[in-house]
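Below, in structure tokens: the form predicted on its own, a single chain.
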Amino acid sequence: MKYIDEFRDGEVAQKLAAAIGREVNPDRRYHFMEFCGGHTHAISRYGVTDLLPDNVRMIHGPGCPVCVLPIGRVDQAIRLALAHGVTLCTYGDCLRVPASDGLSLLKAKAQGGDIRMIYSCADAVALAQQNPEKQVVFFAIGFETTTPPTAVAIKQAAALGLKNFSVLCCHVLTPPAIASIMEGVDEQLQLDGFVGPAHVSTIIGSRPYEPFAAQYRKPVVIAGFEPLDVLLAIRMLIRQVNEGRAEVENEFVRAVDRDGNRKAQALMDEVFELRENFEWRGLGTLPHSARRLRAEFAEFDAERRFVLAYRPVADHKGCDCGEILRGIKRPQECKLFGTVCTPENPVGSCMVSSEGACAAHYTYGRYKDV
């Protein structure tokens, strides 16, 4: 299958990792981030970090949407769905996050919510459609990626003169975030480069990090999802910093340019604005880093449909996962982890997402530990 089959070789994966392991200094160590879920679950469903000398490290970034989504957030979804009698529509990865009280949307269900798993947000426009007596909440999550499909969805009810559905707005946004974890580094954690995100990168272009490698004098490689990406994106970081260099690379040309995709740019400008300050899990409260949706479009906003307050809510105390999405640690150093905290009975978001990198170690990376 093009631009599959031929990015999962594992003769060629096998000779550029011996071109990275010729390229490395022996005598400095490498230590980059991957920022985007996507690319923690490669990296270890694939192994690639068996295959980088061992004075190169990759350490999970805040890129997993789900992850990053805090609790006071899901406690909003939850009361909608058993305070006011909505139909809640949500992704599915949503439905096992840890909420308040030991609830998830999942128990909320169970508790007689109506919480229901969608594959896309014209699924909830098209059930509020069909149920016109009902109020059908769409609990929007993600990164770039998935924001122009809520925005058209919007746009679409607005079209529509739906006048039963709303969306509870939690987009979040890539450079903020980045920007959170470069003014981070210290001797807890140290980053000489960055994996950029792939799908993000393909809305917003690779011109936003450009201020990032300026300022930081922190490369930034743009990458695939598949093995052989990731690992050209690290030989293509180890050549800049050996070079000296800080510069916006792009390794994934077949699908991002510097521009990205104004037509989705513009309609996320049309439907939303930036919300003054946003709570991230693990990365506290980041100012103009979450979307919201504009006057224009007040009628369709959850928040203020049926005013919902927000409360931050602290995570778990034995829970690292705040930590884990700063790269402070690693899901293996969490004392919960694979024990009292395993995808089938999560405490913390990291483990929920097959992007969480407590969840892709889990799956992929645990055994290797014994």
Given for the second form:
Amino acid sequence: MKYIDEFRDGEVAQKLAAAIGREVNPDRRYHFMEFCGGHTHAISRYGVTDLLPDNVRMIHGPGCPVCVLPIGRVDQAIRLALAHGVTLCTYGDCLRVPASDGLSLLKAKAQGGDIRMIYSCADAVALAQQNPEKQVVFFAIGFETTTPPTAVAIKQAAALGLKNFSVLCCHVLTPPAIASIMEGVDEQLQLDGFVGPAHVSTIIGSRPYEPFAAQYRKPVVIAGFEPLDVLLAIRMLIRQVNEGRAEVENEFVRAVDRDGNRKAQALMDEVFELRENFEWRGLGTLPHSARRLRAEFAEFDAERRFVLAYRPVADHKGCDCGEILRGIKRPQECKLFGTVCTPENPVGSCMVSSEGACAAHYTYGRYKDV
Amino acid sequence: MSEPRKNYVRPLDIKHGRVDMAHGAGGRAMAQLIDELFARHLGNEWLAQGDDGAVLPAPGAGRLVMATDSHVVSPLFFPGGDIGCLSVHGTINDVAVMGAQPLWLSAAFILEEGFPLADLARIVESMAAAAKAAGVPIVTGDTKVVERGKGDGVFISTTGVGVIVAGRELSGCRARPGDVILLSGTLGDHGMAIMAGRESLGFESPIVSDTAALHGLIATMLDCGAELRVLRDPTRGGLATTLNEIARQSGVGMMLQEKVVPVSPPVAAACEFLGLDPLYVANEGKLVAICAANDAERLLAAIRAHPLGAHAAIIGSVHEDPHHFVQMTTAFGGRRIVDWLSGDQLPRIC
Ligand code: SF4
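With the form predicted on its own in hand, show me what the form predicted together with its partner chain looks like.
Below is the entire complex, every chain and molecule, led by the chain shown above.
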């Protein structure tokens, strides 16, 4: 804990904030996007923006696992539970994501679906082992951080010869999402740099961001999830902007290097292949942006086992999640924010997880709006 | 009348026996369960009356306070306590935070068919010990049995009655701008002890539940001369929920200082590990008190002088706010809302 407290120290933060105040150019504005939901949460939870000068603005990015999950994917999970009668296991936040017909996994559970919240996908494998008469499906979501554990679970199920375990794989990749954001920069979105992912980068390393920095001339600084990490990364971004540099820098050296975790990468490659296309909420359909199970593991692929078609479904008309995930709008600019759409009754996915931009602003920052 | 021959009464097999439907059917089996388990451990002159209700002496002066609470907890036994002592402490505390002296408790048990009698005996013994230590007897009770699968082992509802002296007014609606908020000790010990006890989370920890009867501590607080306005025990939903309730009831806002909110290092570490916020984790032996600023130091000293209040701290203040926000200056130096809990607190996945 001592170790963690060092990264939350208020006095160090004040000094750093003062240094940032001296370094910013008062004649310009700085717009930085934090890609990860983890950063969004840390910034809101610790009030990091309160320590920044007025001309430095943070924009929430799309890196929140449940936020980018499109309705069609949640619908598939609900169909598995209600129509196919499987035991569907997933991480907690997934349960409340709004889907079609006013449903969510939580509401499907109340309608009698056997839907379980688990903390680790190993629990789903154990559940399948203990209940050989039930089909157990793990609804796998998340970026590169949660993908290797799913790969381990699939390999474990294969080793055990489980006939009743499969995965609805919605694991997505970070670089295509960043590329998609970069494409929109300057037209609708002013952006001067990126706070790069923390946990994701421990897996994929810092190298995958190099093409973005070079091609789009935007600096990227990889940062840990502690508030001082974020503040340090912001200072590094400001320096790059001031000096006209656009490089990939790493604040999170205690956990991230250029190559990442080769073993985890190999594991993902062994079990998964890239999908041709995958629909994201907010970002649309992006090529090679998500994973599915390789043919060798096809029997553990819930989409194949239960012959699940994917039907895209448009977001709620009033919901601005798309613009929010692309950084074009701020949560409080959505007409439904805080009135129709609240954490108790989320209309869009950004209001569900504490890492979602709307939920984070509602929960921690809405005093600023009144 | 001569004693019945021993062999004609088959005692309850507490060691190996299990609850069956007959234990709730109103016949001999139920009478035996009550005699040999409940009455044996909980016994006192009122319970011994053996009627459908207890006839109690009318308390002298003052008004009556009555509170009730149902207890469902999994696991039933956790580090630092079990559902038995929890059900005694919880209701005593609900009576005591009104400023009343708790006098009597009732207890209703809903047992699931198949529940081991040995576990039930442990629970009842723990209740008896807690009631005895607190000096608040359990004077009447009830037992029902539900079919296997329709309960979770055992549910316990307790009701408490106490008296409050004339002129004492404690209520969640009495916080005023300028008042000071005190907390009697570290946050989150009970909730994290329960979490650690759920084996599916797969972590071990030294955290022990803080479950305790608080009426002794409350009595010293009431006696210290400070004018207490609000007293609450931040149980389910944690400190954040309790403060939001008070802010809404009183129509005020609050500002906390994160730096001084006490959290023990193991609880902080476990919360970190699970992505939980100790402000939202349940406590079973802590108090939030609100008093006038002038009285704060005196009240703090009184709380700290009691063994259950050694880690007490002044954690914030009350101010005017039409939105009734509870806010916090973070240890990091920023500012945030400490919101109502929305749904269940869930571990993060990123
Ligand atoms: S406030 Fe609700 S409806 Fe509006 S963008 Fe956010 S999640 Fe969507």
